[in-house]
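Presented below, as structure tokens, is a lone chain in the form predicted alone.
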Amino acid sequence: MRSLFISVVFALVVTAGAAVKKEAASTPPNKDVKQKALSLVRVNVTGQPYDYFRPWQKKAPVSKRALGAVLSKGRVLVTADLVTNQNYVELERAESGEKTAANVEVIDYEANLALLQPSEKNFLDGIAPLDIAGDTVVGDRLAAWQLEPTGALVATEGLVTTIQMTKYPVDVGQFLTYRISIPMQYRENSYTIPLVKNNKLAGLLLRYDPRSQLIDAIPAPIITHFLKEAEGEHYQGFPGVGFSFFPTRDPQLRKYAGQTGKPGGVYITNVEPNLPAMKAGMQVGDIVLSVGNHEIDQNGNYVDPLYGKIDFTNLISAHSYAGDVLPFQIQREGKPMELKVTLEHRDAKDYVSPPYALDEAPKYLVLGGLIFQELSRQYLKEWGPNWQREAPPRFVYLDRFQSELFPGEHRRIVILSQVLPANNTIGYDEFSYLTVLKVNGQEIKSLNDLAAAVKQPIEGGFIKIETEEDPKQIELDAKSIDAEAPNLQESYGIPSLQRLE
């Protein structure tokens, strides 16, 4: 099952210290390659990412290294992974060395892209904008740009092997890739790489596999979405409807919803309340024929012009805007409806457990040596590349079904995240990783409530916090509670102990 909410941009494509192991054979720049190198710019960034085991500091400082493609109107095109909890953003001239800051115009975690300004508007004055390839197909040539610590210019070339829809870092829909082979060699300037067909801007580097050196690409289309949505007064980011479909190979499935006449769409398996399809009319069961008059396969794929059969969710995603209206042909236990779906943007904080929260310091509440937070797939994440195996799997599910579980709920899920020693919890030093439900007798969907339900103990002067999962109940005594709670401070280095916005 798929799900399509297009909306989003997070993975570590090559790490400031990662080797690759094959060295790669670089082309020589020819002259027009030469006159373009001053499309690029070195981007230096100094950041903190937060803690989410210890939501009231931050982690160590990191140090990334990038080039930014130089766009018309004074901006610099970057990852969004490059600036995600930024301090500091240094752009660096590569031909002279010289520096200025930069700040953060508009980033689109989902999509991966940012963009950059410098602080002295005359700052890129001279350097030759890049324009947008678009145009790019499988079995093009797209050249790799990397600098030299010289600031010479090596350009790796690559062959264009697939051009399909994969998930993009924050994982939240699908959006439009190149996949491209290429023997590319780790630079210090590796964390952004601009990827250029007949000198011009055809992708930025998503994630690169040494092994296999395979090359994903956020290509010309999103790139150029992002640029005309950052026109705009308001960014809004990129499009969704609400559903998840479901191929209709199966002859059996396609009689069990009544499909008459030429096989083909896809078969609605959930809408999500409060949302475009829903809004529309779309319902469980209903095969999507066609969008926005683009016919639509067993397989959910379309025919387009440029790269043939793919994915019918690039139409959304690539071709079209929130505000926009498309229809959807659809059948309905076999007779055949249009349905107008104006398209959104759903924001992360809209989810129950919203799938990305950057550049946000994180929510929490101690109490007592307990430390309550709310769940959120950013903090899956620190359990590493393979928190869906590895973090807990109570809260795995809970995250991955949020939208069957809570259908249509504006609320949070509450957690006991970890539990630290100390004279209130003993006895409760072993638990962690409980899902919170009543607290006082009042239920719990978000910190806040929790916040105020902790001021209103019950008889005998106890907070008593209901579980999910064992122990069921939690009992702490108020007043010991606020006695302890300096030396708690004291204890762990917490300045505060609680942020609740």
Contents of the next structure:
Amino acid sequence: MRSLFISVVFALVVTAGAAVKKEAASTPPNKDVKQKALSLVRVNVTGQPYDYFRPWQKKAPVSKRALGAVLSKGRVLVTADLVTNQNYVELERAESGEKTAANVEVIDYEANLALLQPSEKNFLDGIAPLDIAGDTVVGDRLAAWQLEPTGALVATEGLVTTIQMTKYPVDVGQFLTYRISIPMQYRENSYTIPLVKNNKLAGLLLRYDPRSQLIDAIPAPIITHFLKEAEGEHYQGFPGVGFSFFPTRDPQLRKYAGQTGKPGGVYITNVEPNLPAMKAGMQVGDIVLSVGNHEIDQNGNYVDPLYGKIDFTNLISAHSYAGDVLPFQIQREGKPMELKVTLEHRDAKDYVSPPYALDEAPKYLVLGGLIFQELSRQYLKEWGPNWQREAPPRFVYLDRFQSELFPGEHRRIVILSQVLPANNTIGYDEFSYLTVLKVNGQEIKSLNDLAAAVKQPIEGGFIKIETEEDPKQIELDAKSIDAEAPNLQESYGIPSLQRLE
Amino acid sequence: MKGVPILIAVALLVTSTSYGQQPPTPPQNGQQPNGAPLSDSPIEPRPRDVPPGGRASTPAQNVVAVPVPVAPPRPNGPIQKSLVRITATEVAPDYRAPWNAGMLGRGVGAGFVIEGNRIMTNAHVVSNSRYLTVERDGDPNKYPAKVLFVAHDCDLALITVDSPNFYKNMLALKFGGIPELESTVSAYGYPIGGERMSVTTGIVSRIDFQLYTHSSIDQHLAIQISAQINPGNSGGPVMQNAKVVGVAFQGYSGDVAQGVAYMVPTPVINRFLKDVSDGRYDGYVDLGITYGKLQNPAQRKFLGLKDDDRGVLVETVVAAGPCAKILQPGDVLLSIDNHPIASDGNVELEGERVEMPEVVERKFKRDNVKFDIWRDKQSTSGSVQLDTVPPYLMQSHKYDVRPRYVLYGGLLFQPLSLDLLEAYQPTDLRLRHFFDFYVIDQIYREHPDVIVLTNILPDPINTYLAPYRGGIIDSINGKKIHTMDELSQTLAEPADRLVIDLIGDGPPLVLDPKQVEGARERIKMRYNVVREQNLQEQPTAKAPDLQTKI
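The form predicted in complex with the partner chain is what I need now, so please give it after the form predicted alone.
Entire complex below, previous chain first.
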């Protein structure tokens, strides 16, 4: 739902946010530096991500150590990053070294937050839970809490320099973020670090740049939103609307949109099918003037009582919940209208190329040595941090422009990712990264489509696969595939030739 | 040939050159950056910079005068009587300010006299040249020269000197064949390291198809030799038994691979000489198809082919290519000009197994090629007249042309090309897609020119338009725009306002033509824009007048 031009909006927010409340920088030193009663536990996690290049297996296990913030009702808050793809989570009391296993109760990959619960009910007894401090503003001082190997607290104080919207690791929309200038040292347990203000939890470490000594933190309002929803029966996630927008600074664009009255609002450039904005009747070319009674300026900012000017998407993500009805004041060709948008959380599974797939085994199907998978950003991220440049260009393009290429479609893109050399794939072993269009004449819009289509060989007992790229067509002998299957599994150590769920 | 291997080579080059993986090398000493700036791709061997202690920085008094040595008996004869040193002053177009003449640079290369009072050298030695001089051994004069023919697709050129005295004592070199592997060859030229002719020797290491980096899209036969060749060797002859067996033209820089140098072999040279014998260079022709091996037993059975190891599968047929009339994807090519095609794509030609496109490689524009085709389990045949495939040019380097552009209201519109990408180094995924898949996805059919808003010269009328930079034009006022000519015409038509839709789901770019008209002179003055548009890639220069030697 992000348009090409979102970075512009974002850049403006940075400057606007930075200008707010400079005078607060002289706040007296934070007393949290001298905090004694620890509301922290160590969290030890062993995780094992799936190997998308050999989707039937997992990669080697990786261990991470972190600090969790102890909250009320015997819960421990950490980042989702920490416990993603976990096999085993363990809590450890800082002062005694006592350990117990823990379960992940609720996890939100998009907001990068997770709640843990110790398996031993009384494990956290005697630890004072942290309250949440939601009132942090630019200029405040926050303390980052870390532990010495002895269990002693090390608190480092930093200054909140900017509050703005940024992308979180899974890259679905933007969320409120604190940026803090802090001379923090590396210590073990550095994975999740709580940030504290007046003995209350103000944020969790999101990312750290040791060179500039800047950290980004998941702020209290996002944590509160997560905790509040986690109280309920069914956790949905942060809401969205499903449109892209553009600033209306350009008078020519305002004139084109037929805007009357004073300048302000954002121009809607795309409305995605089947999502809340379209359901509420929003159209390309509308100008959104206000959301939930907050006026939006030409750059897409509203005036927040705490932060001053900040991107209006914060009104949707941090202030609202899935199911809420938000009034949008718009102008369409100069006429004012109100649209009531019922917010929804968009699940990763509802994308054509899902933006993430964590804690779930990737689907695959091996046919005579050809490995078929569904395209996802998780798959592309196997190419590392520069995946946009290094992954196969067509796949990156399909992922990046999916909403434009497949508007409103419920489908997947099936790819032939690799070929295992075998008797059935002689002459095919150099093929890789192909987009599958049809199998045995049937259009393929999911791996399940493919699994069904290969069961119906065409005349002569052949399976015919058609691809977007060269070679355009691949034929296999259905009987020979079945006959060779045990050999193939044996040679390449594939426990099962398919996983469709 | 631009068959399957070409496309692979191009794709590799694109990812490694065009998307900012490496920052562009800044111009040094007022000279232009090298046309092939990457250290991991073959370099153009020509001096761009005067070496320390070299000819320009240290005048002659620092160098102990050595008499010209008496040539000892050498297997290749008196090369000094054939070798020339070519100095080219050139102007490379500036794609970031296309109304300017471009950046001035100077390069030195070698050349050699062949029959007919002609001098052979590399295309890249004389490309974009505005003034050429030739020097020879034992003669203090610099002779102005002119380009007769230049072949950018195989990096060869012919130049000549008008001065009647020049050729008097010169010996024209003769060409030999393909030298044997492991046999010794000698390379002559004027590489960095000194003033006078240099000779290095080595052996023939490999004979194979290689990417010719001058155009960066063409692949032809090239011979790898172990003789050291360096910038300044370009265009010089590589000799064996007193005959030219190649023209030194490219190599790797030392930090990538050592002792890997390439020469243009005589089959490519002879083809070039034959092509220009009618007074015009037509260039290499191409089938405009991609094909794949047919080695899979199930696939062969499906296609109804015999178990005889014959045939290749036609995969993509470029609509703008000559084969579009007779071939379609899924066809099997059984033979080309009655040479049976093996299932791995090889044919036997004069006793040698070579890749199928080699048959086409040896042909000329308007020659015919005949195929035996297997389609729907029936055999058929077809013949086509060969031609060049113009869409490929978008992905190749261009020389001796003026970049096309339209400047309107401070907005600079330019057609996508390899040179444009190298100039701007954009990271935009859509631009990359349009470039990478321009030919194989046949994007050129809808967008003969992929018109990009490359830059904005700031002015009050366009001050809010910066976010549109990098966009590709789809339509103007609802009318699809396919070419730069259409763009220019549409912008000139009277309208109350201009609504430019860019590809994708961004907002439209809206301009008021009256305001644009009012800002025209202001923008031209402020940014020193000489011309607001150029729609023709007309040659940048005529041959220089050749009157007197300097």
